[in-house]
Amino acid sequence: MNPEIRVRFAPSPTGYLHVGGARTALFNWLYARHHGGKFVLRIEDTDKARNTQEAVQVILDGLRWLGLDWDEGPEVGGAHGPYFQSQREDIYETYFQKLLASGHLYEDGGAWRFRSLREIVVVDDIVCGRIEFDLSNPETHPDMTIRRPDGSWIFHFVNVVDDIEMGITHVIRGEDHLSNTPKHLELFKALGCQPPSYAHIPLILNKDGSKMSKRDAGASITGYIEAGYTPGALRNYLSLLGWSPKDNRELLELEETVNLFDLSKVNRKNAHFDLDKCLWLNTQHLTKLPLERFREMCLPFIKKAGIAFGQPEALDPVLAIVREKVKLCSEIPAWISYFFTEDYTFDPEAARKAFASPVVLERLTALVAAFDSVPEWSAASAEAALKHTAAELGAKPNELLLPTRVSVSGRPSGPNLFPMLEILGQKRTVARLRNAITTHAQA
């Protein structure tokens, strides 16, 4: 029987959770669901100076935000914590205590190093394929530090010992950490324990080729909950940077994603990071997501805008008509802001060319009253009275569908016009028209 998949995500809490951190997270995740396996999270925070509890925050909001739940680790437990490196002090100093008692170790100006076995370090990677490291040079492979002269510990010292205690069986992190895999490799056979299988996923680049770095755009998860993306899309196109499904194939749901999700299929060629092709997706996902759940993701941007909408349950149909028109979710205040309040604002290029002709305020005078008269009021009536007044002026029915919708919104497009005259229902539909012709009419 084969031992259970055990990976981990081990973040250090020294600024916001960005892309590259959260497709490590989103791998590891995948390949634990996939297998049955368990997700581990642990808070690498050996780094004091820069470590801060707001970070440690962010990345758990961030991971939540993904829907990357955790089966061990902060705020969750687990059997082999804590999960917090400030907090394994007493772990360090035990295998601190084994390679000083195997000889392993010597002091050097008050920092203890690591002496190297030096010998060729064979790595098999799962994505890389095997790769042989010459360590046997002092002058090109120094040994390692692994304790600083103030008593702190170096990361690849604390990481192996964690993977070690936390019973990890796959270590899956970004290429950049490729190099460090013989260093790590020699500290478990110094400590006599089989060492994990690594998979070393291709680094994210820039449009451009260059390394995505923290201050390039899109790095920031927390940007993208701040625009109103859909975790769902997020996640989706997050498993394509080195990823894919071999099928060419782009719009994915999570459950399909764990299903097909294997290390064999992950790229060797680094991923380039495409904000366009994300906002696609985030389209793509938002026109799927339940009305309900719509309506959940852009409560926060509506009530941050100050609309008055009454009951959550007042928005769908509104949102209904807007959704497809909408990228964002963020965006939907703008989309939807004058169906619930009669001080809107004429857009003025929009005015402009809405009331251009010396004829419009007639058509449109005409157009009240066969709005007025209708007895049943819905999308069907009213774009019916809208094409008899048009017959009826000799004009065509376009040269009154700006006028109309500029009179009733302010602005020059938005969703289908006649579901949103029935959504604003007669009177309202009448009195904007009026206070437009009024309007004008002094202009």
Given for the second form:
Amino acid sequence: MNPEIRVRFAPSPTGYLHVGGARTALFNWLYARHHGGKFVLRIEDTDKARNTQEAVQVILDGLRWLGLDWDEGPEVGGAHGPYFQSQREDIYETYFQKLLASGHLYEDGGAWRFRSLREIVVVDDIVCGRIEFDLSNPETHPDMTIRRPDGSWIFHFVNVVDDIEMGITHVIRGEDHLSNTPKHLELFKALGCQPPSYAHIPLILNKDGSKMSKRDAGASITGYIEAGYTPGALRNYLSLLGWSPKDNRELLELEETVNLFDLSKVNRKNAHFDLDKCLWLNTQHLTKLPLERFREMCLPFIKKAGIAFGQPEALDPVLAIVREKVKLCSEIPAWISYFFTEDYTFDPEAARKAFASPVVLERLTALVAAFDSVPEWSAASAEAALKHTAAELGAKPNELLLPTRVSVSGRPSGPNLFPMLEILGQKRTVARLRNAITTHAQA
RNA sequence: GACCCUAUCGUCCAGUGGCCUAGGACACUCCCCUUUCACGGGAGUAACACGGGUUCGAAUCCCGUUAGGGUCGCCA
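Okay, that one was the form predicted alone. Can I see the form predicted together with the RNA too?
Entire complex below, previous chain first.
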């Protein structure tokens, strides 16, 4: 445990939280939690045009959904605030004056530039190792601008100042910043401050290797929330991009990941994002969820679909038998809607298959009679009745299954048939079968 | 273009000189289970980018080539 360790996630409010950013936040968070340090959230909103409350909220919501709580930052405060760069003008001004006084700055076209030290800068990266950058040639490494003519600040400068002011000990960020690091190191040196340790983690690209942008599938965290992923599954998947516990395990709970996580196990190769695997992990996490938690996750989607279910607990028996089918919670209304209304519709293709043979209606008629006279309705008694009827008709039980399923649910697939009939109840099962028979007799 | 990083199955991740005729997972194919679909179980297809070294021995070390990614902004 090292309470001295302080890491930060410093997103700019662009209006969405990118999976790459979420993974960076996750690694920072894991590092802090593993070592008992502090995880700081800082909003880099120096670009006033993009700085809206909604854009910030998307990031906060996304991080909270993933379970990445911050020890200092927006809405929670802390001793090193404010945590919005737009509110730290005075601090930047102070540091600016320091650099100005020490002769590191010069004006150029109204903007202020930092005069490079023109040295070989060594970046000793925790993940990438020791890398030398030769900044001696002004042609290839022009002096960086740190302040615009309108007085606003540039990323490199405020980023470094904030890391100093906030006591950041470890900067864990995307590899896209590796080439920026020598510039940042120059700033630390000019300011007379000790730089933090750096760890540049590999990037996340699309499955085909192209750069991932907002529009690409799986790029936005909001998309996962809306699709009904469990936060644990996405967090699990993201943790495995560029890192692994080294023992071939894949399905990891948060606590295990915190225990196992270490920067030394982070690899250097960019990862290609595979939504299929992420989906698979979701099914794994979904099945491990207690039923109450599963219900909570599904509830918003069920409400949104307008399903009249009464009390939330009333959903449980249905959820219990369909949950093994569900890959995403957004699918849940389609799996359960017919349990809660008599106004269900028949899938045309399923109906065509189920009622293709003329003998089907006769068989179903016999089945209705059998079902109607079952003394104590249950999955087992329904099954016995169906098998008995099939035997009497000289048919295989299988031949009655699809017609029955389509009749009572309108769908070709669903939970196991007999438990489903039990929940539906004897009366509704019989009524639905009768209704299906008359409907399809006409057709 | 310059500089930096990377290079194991389609994808993610093991592998850090001999245990590798390269292992696990997703996806895919097939089989089994089964009341459809799914789940579950089993099997299979599939990779060390290429060329040079170093070494008794290389996926592992070195060099080059190629490919991919990143940075070079008065974006972050």
